[in-house]
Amino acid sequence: MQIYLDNAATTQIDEKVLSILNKSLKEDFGNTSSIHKKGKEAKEKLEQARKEIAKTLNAEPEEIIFTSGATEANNLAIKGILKASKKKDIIISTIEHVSIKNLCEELQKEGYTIHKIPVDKDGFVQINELKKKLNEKIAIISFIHANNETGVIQDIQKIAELCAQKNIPFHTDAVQSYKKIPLDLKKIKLTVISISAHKIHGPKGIGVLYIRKGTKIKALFNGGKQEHGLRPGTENLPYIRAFAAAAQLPYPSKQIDKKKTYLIKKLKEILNIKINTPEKSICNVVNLSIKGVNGETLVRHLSEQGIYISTGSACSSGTIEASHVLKAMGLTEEQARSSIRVSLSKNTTKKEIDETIKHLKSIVPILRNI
């Protein structure tokens, strides 16, 4: 029995989405920039997909820019706005995804000043600390919406309002929250947002950067005029159409949240564990620390049994450091290293959860005695 519980890393592509992708790979071979009939047909399908994704955000189609994924979108958001600004200060939180964290570390080497806002024990950005840093020197603020390791949800509407008051561009990485939490960009005055297809049962290798009208931003590399000149290169139409198809699928947040509640209840039957995911979190992620057990060792043991979970962010796997997210929340080095992340999807069953708990109850006592 194969049990996949690493959906925060990536999801299985939906059959409907796969069908559209395969059909498009075969039929939509025209270049969207070509002026002949085949090119015009491709262009029409591209713009239809743009409209469909924009609708899920209550945004305008021209505010949607297609990228190769969320990491590129995050880089375009921050570096693109910096290229259009003379300001040198950037604000992020201490629990950002590595695509933001590592980017800002590189920018710091280039002379930019990075201000990191701390979080509390549940992972919520300390708003009072943010307010102290808001001034005319800030070029951009970037906070992750729902954390990829713990699932904690930030109050981006409140943060966006604070940024708007100071006329500071605000970016959020909404990769984990997209479709799980409604995002109405007519109500939430965000400047730029990154989303990705493969977290919502779409394909890997395709993402979107929403850029609000009037935002001063520059392309990161030179080329043609595709994507309003902000993302040169021939658009990946089959994957864009597949993203649009995935975006239109209903996301059963309530049903998944019930599975999450059941999972936490069953996890608490295992002694000496600490649930690191707060109540205000996305519906599919549970992070926990198991005392006396190394998280990576546990992941490998479960994998041998056909059960697939992770120790945190897939983008951080293989690193020797303990989770920077958990340490920022005040966990000890030992607690951070003993953490695992279980992430559910619409495909997860109660039987799979029960089977996973059974294996955990069997393996944990053994690992504690090694």
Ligand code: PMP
Given for the second form:
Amino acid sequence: MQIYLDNAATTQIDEKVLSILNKSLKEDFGNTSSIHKKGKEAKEKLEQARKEIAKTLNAEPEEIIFTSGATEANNLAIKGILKASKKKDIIISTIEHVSIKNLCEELQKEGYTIHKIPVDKDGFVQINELKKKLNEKIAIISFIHANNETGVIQDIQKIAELCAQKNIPFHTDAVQSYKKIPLDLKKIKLTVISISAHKIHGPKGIGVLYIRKGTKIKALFNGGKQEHGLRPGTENLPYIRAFAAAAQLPYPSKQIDKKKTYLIKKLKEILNIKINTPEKSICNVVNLSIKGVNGETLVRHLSEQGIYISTGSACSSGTIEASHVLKAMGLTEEQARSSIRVSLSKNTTKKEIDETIKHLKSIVPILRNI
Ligand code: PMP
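Now that you have shown the form predicted alone, what about the form predicted together with the ligand?
Shown next: the complete complex, the earlier chain at its head.
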């Protein structure tokens, strides 16, 4: 038996996407910059994939830049905009993904000033605190759209309006929300957005940075003219095509949300648990703290039974630090350490949820008494 409930960490590649990827790896070997027929064919396919991804965001194809994933997209967004600006102040929240959090810690050492906006007990960025910090010194603001640990969704439309009024570039890490929450970039005035294929049943190692036309941004690497010179290097066409294919798949948010409601109802049958995911959250993530149980120990026990969930965020697993996200929401060190994240996908069945609950109900009392 294998039950995979760690879809916020990554998803299984979809069969259709996999067959496009395999076919493309075999056939699309031309270099998109070559002027011969094989190169031109590759270039056409690249531009087709770009168009398809742009359409999912109601963006223009030339606003889509392919990267090696969202970590790179996040780095390009922040560092690229800083390189094109003389300003030295950056605003982020206290619940950013490590790819933004650690980058900003590094930037601070280099002389930039980082302002961290606190969140409330449910993980919502305190807009009033943000308003106090908005001034002409700010080079860029970056807030995660849906948090990777709790799934909480920020009001990016409102934040984008505030930023637009002050002419401050606004970046969002939309890795966890992409395809789950519709994003219409003609309506929401975001400046830059990071997305990644592997959270939507695409392959790992391919991402996109959306860059609104007219944004002042510079490349991080030197090289060729690919991707408007913003991301030099031969484009990874098979993975790009696979990303476009994954982006075309319907994402059944409503069905997954029903499974999430069922999961929460069943979890509440376990005594002394605290659901850390608020109502306004993406359809597939539930984070909870189980009193008296170490999250990491529980994850290992479930893994032995073939049930795969996560403690905190996968990107920081292996470290013994308690989740910075949960602590920012006011959870105690103990509550943060007793947290687990269960994340669903279109492939999750009710039977799998029942089986997981059954195992939790038998393991939790044992771990509480150890
Ligand atoms: N941001 C968020 C919110 C994520 O969940 C992840 C993946 N853990 C990333 C960025 C990094 O994405 P990638 O794995 O494509 O570098």
